[in-house]
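Next comes just one chain, in C-alpha coordinates: the form predicted on its own.
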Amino acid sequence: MNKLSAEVPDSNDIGTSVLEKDPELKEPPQYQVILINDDYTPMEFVVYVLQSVFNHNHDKATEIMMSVHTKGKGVCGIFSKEIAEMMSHEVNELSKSHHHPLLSEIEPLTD
(Lines of atoms letter the chains of each structure in order from A and count residues from 1; the text may use other names and numbers.)
(Lines give C-alpha, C1' and ligand atoms only; values in the text may rest on other atoms or scores of the structure.)
Protein backbone atom coordinates (compact mmCIF):
# COMPACT_ATOMS: atom_id res chain seq x y z
CA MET A 1 0.00 0.00 0.00
CA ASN A 2 1.44 3.35 -0.90
CA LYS A 3 1.43 6.35 1.41
CA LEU A 4 -1.11 8.28 -0.66
CA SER A 5 -3.87 5.70 -0.53
CA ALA A 6 -3.43 5.28 3.22
CA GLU A 7 -4.26 8.96 3.84
CA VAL A 8 -7.43 9.08 1.77
CA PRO A 9 -10.47 8.60 4.00
CA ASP A 10 -13.18 6.16 3.10
CA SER A 11 -15.81 7.94 0.96
CA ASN A 12 -18.55 6.72 3.34
CA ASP A 13 -16.96 8.63 6.23
CA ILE A 14 -16.60 11.98 4.50
CA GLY A 15 -18.78 14.70 6.05
CA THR A 16 -21.00 12.45 8.14
CA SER A 17 -20.41 14.48 11.29
CA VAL A 18 -21.33 17.70 9.46
CA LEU A 19 -24.52 16.34 7.94
CA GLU A 20 -25.91 14.67 11.03
CA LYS A 21 -28.09 17.67 11.91
CA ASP A 22 -30.14 19.78 9.51
CA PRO A 23 -29.38 23.50 9.78
CA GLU A 24 -32.02 25.59 11.51
CA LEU A 25 -33.51 28.21 9.23
CA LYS A 26 -34.89 31.41 10.72
CA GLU A 27 -37.47 33.55 9.03
CA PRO A 28 -36.16 37.05 8.30
CA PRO A 29 -37.51 39.78 10.58
CA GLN A 30 -40.67 41.43 9.32
CA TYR A 31 -41.37 45.17 9.10
CA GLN A 32 -44.61 47.05 8.75
CA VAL A 33 -45.03 50.02 6.46
CA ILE A 34 -46.90 52.77 8.29
CA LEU A 35 -48.69 55.81 6.86
CA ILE A 36 -48.58 58.90 9.06
CA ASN A 37 -51.58 61.23 9.22
CA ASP A 38 -51.29 64.89 8.23
CA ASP A 39 -53.84 67.66 7.93
CA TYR A 40 -53.34 68.38 4.23
CA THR A 41 -53.25 65.21 2.11
CA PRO A 42 -56.68 64.47 0.61
CA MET A 43 -58.27 61.19 1.66
CA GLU A 44 -58.73 60.25 -1.99
CA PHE A 45 -54.99 60.49 -2.55
CA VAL A 46 -54.28 58.21 0.42
CA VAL A 47 -56.70 55.64 -1.03
CA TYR A 48 -54.98 56.00 -4.40
CA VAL A 49 -51.56 55.37 -2.81
CA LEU A 50 -52.82 52.29 -0.96
CA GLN A 51 -54.30 50.88 -4.15
CA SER A 52 -51.42 51.69 -6.49
CA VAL A 53 -48.42 50.93 -4.25
CA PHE A 54 -49.81 48.17 -2.01
CA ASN A 55 -52.38 46.65 -4.37
CA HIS A 56 -55.22 46.95 -1.86
CA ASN A 57 -58.76 46.90 -3.21
CA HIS A 58 -60.87 50.03 -2.74
CA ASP A 59 -62.62 48.80 0.42
CA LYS A 60 -59.38 47.76 2.17
CA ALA A 61 -57.64 50.98 1.09
CA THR A 62 -60.53 53.02 2.49
CA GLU A 63 -60.40 51.08 5.76
CA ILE A 64 -56.66 51.74 6.16
CA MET A 65 -57.10 55.40 5.18
CA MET A 66 -59.75 55.80 7.90
CA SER A 67 -57.39 54.24 10.43
CA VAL A 68 -54.71 56.76 9.42
CA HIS A 69 -57.25 59.57 9.67
CA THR A 70 -58.71 58.60 13.06
CA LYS A 71 -55.74 57.00 14.84
CA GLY A 72 -52.90 59.06 13.40
CA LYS A 73 -51.29 56.17 11.55
CA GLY A 74 -52.16 52.95 9.78
CA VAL A 75 -50.42 49.76 8.68
CA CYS A 76 -50.24 49.37 4.90
CA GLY A 77 -48.54 45.98 4.83
CA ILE A 78 -45.92 43.70 6.36
CA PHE A 79 -42.76 42.78 4.45
CA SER A 80 -39.09 41.92 4.75
CA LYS A 81 -36.95 44.93 5.62
CA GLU A 82 -35.72 45.55 2.08
CA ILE A 83 -39.20 45.39 0.55
CA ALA A 84 -40.66 47.59 3.32
CA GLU A 85 -37.94 50.20 2.76
CA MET A 86 -38.58 50.16 -0.99
CA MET A 87 -42.36 50.53 -0.60
CA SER A 88 -42.05 53.29 2.00
CA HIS A 89 -39.68 55.15 -0.32
CA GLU A 90 -42.13 54.72 -3.20
CA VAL A 91 -44.98 56.19 -1.10
CA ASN A 92 -42.85 59.16 -0.05
CA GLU A 93 -41.70 59.85 -3.62
CA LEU A 94 -45.22 59.52 -5.03
CA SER A 95 -46.53 61.87 -2.38
CA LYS A 96 -43.77 64.39 -3.04
CA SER A 97 -44.34 64.27 -6.79
CA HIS A 98 -48.03 65.10 -6.20
CA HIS A 99 -47.10 67.91 -3.76
CA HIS A 100 -48.62 66.22 -0.71
CA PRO A 101 -46.97 65.94 2.73
CA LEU A 102 -48.09 62.31 3.24
CA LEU A 103 -45.25 60.28 4.74
CA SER A 104 -44.63 56.63 5.43
CA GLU A 105 -42.06 54.90 7.57
CA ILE A 106 -41.20 51.36 8.54
CA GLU A 107 -41.00 49.78 11.95
CA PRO A 108 -40.16 46.27 13.12
CA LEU A 109 -43.13 44.00 13.56
CA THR A 110 -43.62 43.22 17.23
CA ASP A 111 -45.26 39.95 18.19
Contents of the next structure:
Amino acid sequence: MNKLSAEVPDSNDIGTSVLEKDPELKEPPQYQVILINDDYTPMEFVVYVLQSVFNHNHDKATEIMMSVHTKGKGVCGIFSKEIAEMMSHEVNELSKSHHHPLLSEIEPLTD
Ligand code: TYC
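Write the structure block of the form predicted together with L-tyrosinamide for the protein whose form predicted on its own appears above.
Following is the full complex, with the preceding chain placed first.
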Protein backbone atom coordinates (compact mmCIF):
# COMPACT_ATOMS: atom_id res chain seq x y z
CA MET A 1 0.00 0.00 0.00
CA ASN A 2 1.51 3.37 -0.98
CA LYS A 3 1.48 6.46 1.24
CA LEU A 4 -1.43 8.10 -0.56
CA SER A 5 -3.82 5.14 -0.51
CA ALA A 6 -3.21 4.67 3.24
CA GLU A 7 -4.70 8.15 3.79
CA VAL A 8 -7.82 7.54 1.72
CA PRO A 9 -10.60 5.89 3.74
CA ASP A 10 -12.49 2.89 2.34
CA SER A 11 -15.86 3.91 0.96
CA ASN A 12 -17.67 2.22 3.86
CA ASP A 13 -15.60 4.28 6.36
CA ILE A 14 -16.80 7.65 5.06
CA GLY A 15 -18.84 9.45 7.68
CA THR A 16 -18.19 6.84 10.38
CA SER A 17 -15.63 7.64 13.04
CA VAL A 18 -13.67 4.94 14.86
CA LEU A 19 -15.62 5.81 18.03
CA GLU A 20 -18.99 5.31 16.33
CA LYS A 21 -17.99 1.93 14.86
CA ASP A 22 -16.71 0.08 17.93
CA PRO A 23 -18.67 0.51 21.19
CA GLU A 24 -15.64 -0.81 23.12
CA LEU A 25 -13.62 2.21 21.98
CA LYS A 26 -16.24 4.74 23.17
CA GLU A 27 -15.35 7.15 25.98
CA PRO A 28 -16.98 5.99 29.24
CA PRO A 29 -20.15 7.94 30.08
CA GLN A 30 -19.65 10.81 32.51
CA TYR A 31 -21.90 11.92 35.34
CA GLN A 32 -22.43 15.31 36.99
CA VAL A 33 -22.72 15.53 40.75
CA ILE A 34 -25.50 18.08 41.33
CA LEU A 35 -25.94 19.98 44.59
CA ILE A 36 -29.50 20.96 45.52
CA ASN A 37 -30.48 24.11 47.37
CA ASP A 38 -32.48 24.09 50.61
CA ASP A 39 -33.48 26.76 53.08
CA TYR A 40 -31.67 25.44 56.16
CA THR A 41 -28.12 24.23 55.48
CA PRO A 42 -25.67 26.97 56.53
CA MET A 43 -23.74 28.49 53.61
CA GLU A 44 -20.43 27.86 55.38
CA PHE A 45 -21.24 24.14 55.68
CA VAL A 46 -21.93 23.93 51.93
CA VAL A 47 -18.59 25.68 51.25
CA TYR A 48 -16.87 23.23 53.63
CA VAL A 49 -18.43 20.24 51.78
CA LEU A 50 -17.36 21.58 48.39
CA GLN A 51 -13.80 22.06 49.67
CA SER A 52 -13.46 18.77 51.54
CA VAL A 53 -15.27 16.40 49.14
CA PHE A 54 -14.52 18.00 45.76
CA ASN A 55 -11.22 19.69 46.59
CA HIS A 56 -12.45 23.09 45.38
CA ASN A 57 -10.60 26.10 46.82
CA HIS A 58 -12.53 28.51 49.06
CA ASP A 59 -13.29 31.00 46.26
CA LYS A 60 -14.55 28.32 43.83
CA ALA A 61 -16.55 26.58 46.59
CA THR A 62 -18.17 29.91 47.51
CA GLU A 63 -19.00 30.61 43.86
CA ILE A 64 -20.66 27.17 43.41
CA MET A 65 -22.55 27.49 46.72
CA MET A 66 -23.89 30.97 45.77
CA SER A 67 -24.90 29.71 42.33
CA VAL A 68 -26.83 26.78 43.90
CA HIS A 69 -28.35 29.18 46.47
CA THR A 70 -29.67 31.52 43.75
CA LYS A 71 -30.49 29.05 40.94
CA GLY A 72 -31.67 26.03 42.95
CA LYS A 73 -29.12 23.50 41.64
CA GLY A 74 -25.51 23.42 40.53
CA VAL A 75 -22.71 21.17 39.32
CA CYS A 76 -19.97 20.27 41.84
CA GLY A 77 -17.96 18.07 39.49
CA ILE A 78 -17.98 15.59 36.60
CA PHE A 79 -16.75 11.99 37.06
CA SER A 80 -17.20 8.39 35.94
CA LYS A 81 -20.47 6.84 37.19
CA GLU A 82 -18.79 4.98 40.07
CA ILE A 83 -16.84 8.01 41.30
CA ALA A 84 -19.88 10.33 40.93
CA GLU A 85 -21.96 7.87 43.00
CA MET A 86 -19.27 7.79 45.70
CA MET A 87 -18.94 11.60 45.81
CA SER A 88 -22.70 12.11 45.98
CA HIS A 89 -23.02 9.47 48.72
CA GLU A 90 -20.21 11.17 50.66
CA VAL A 91 -21.96 14.56 50.46
CA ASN A 92 -25.27 13.10 51.59
CA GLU A 93 -23.73 11.15 54.50
CA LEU A 94 -21.62 14.11 55.65
CA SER A 95 -24.70 16.29 55.55
CA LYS A 96 -26.77 13.70 57.48
CA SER A 97 -24.08 13.28 60.12
CA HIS A 98 -24.19 17.06 60.73
CA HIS A 99 -28.02 17.04 60.79
CA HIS A 100 -28.32 19.26 57.70
CA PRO A 101 -30.82 18.63 54.87
CA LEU A 102 -28.21 19.27 52.15
CA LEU A 103 -28.57 16.78 49.29
CA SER A 104 -26.76 15.92 46.08
CA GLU A 105 -27.69 13.66 43.19
CA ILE A 106 -26.04 12.43 40.01
CA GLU A 107 -27.12 13.05 36.45
CA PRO A 108 -25.68 11.61 33.22
CA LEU A 109 -23.82 14.16 31.12
CA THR A 110 -25.24 14.24 27.58
CA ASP A 111 -23.03 15.84 24.91
N1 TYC B 1 -29.88 28.28 50.83
C2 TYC B 1 -29.01 28.02 51.98
C3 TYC B 1 -29.08 29.18 52.95
O4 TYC B 1 -29.62 30.22 52.63
C5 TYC B 1 -27.57 27.79 51.53
C6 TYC B 1 -27.42 26.60 50.64
C7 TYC B 1 -26.66 26.71 49.46
C8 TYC B 1 -28.00 25.39 50.97
C9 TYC B 1 -26.50 25.62 48.63
C10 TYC B 1 -27.83 24.27 50.13
O11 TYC B 1 -26.89 23.31 48.15
C12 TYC B 1 -27.08 24.40 48.97
N13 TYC B 1 -28.52 29.00 54.14
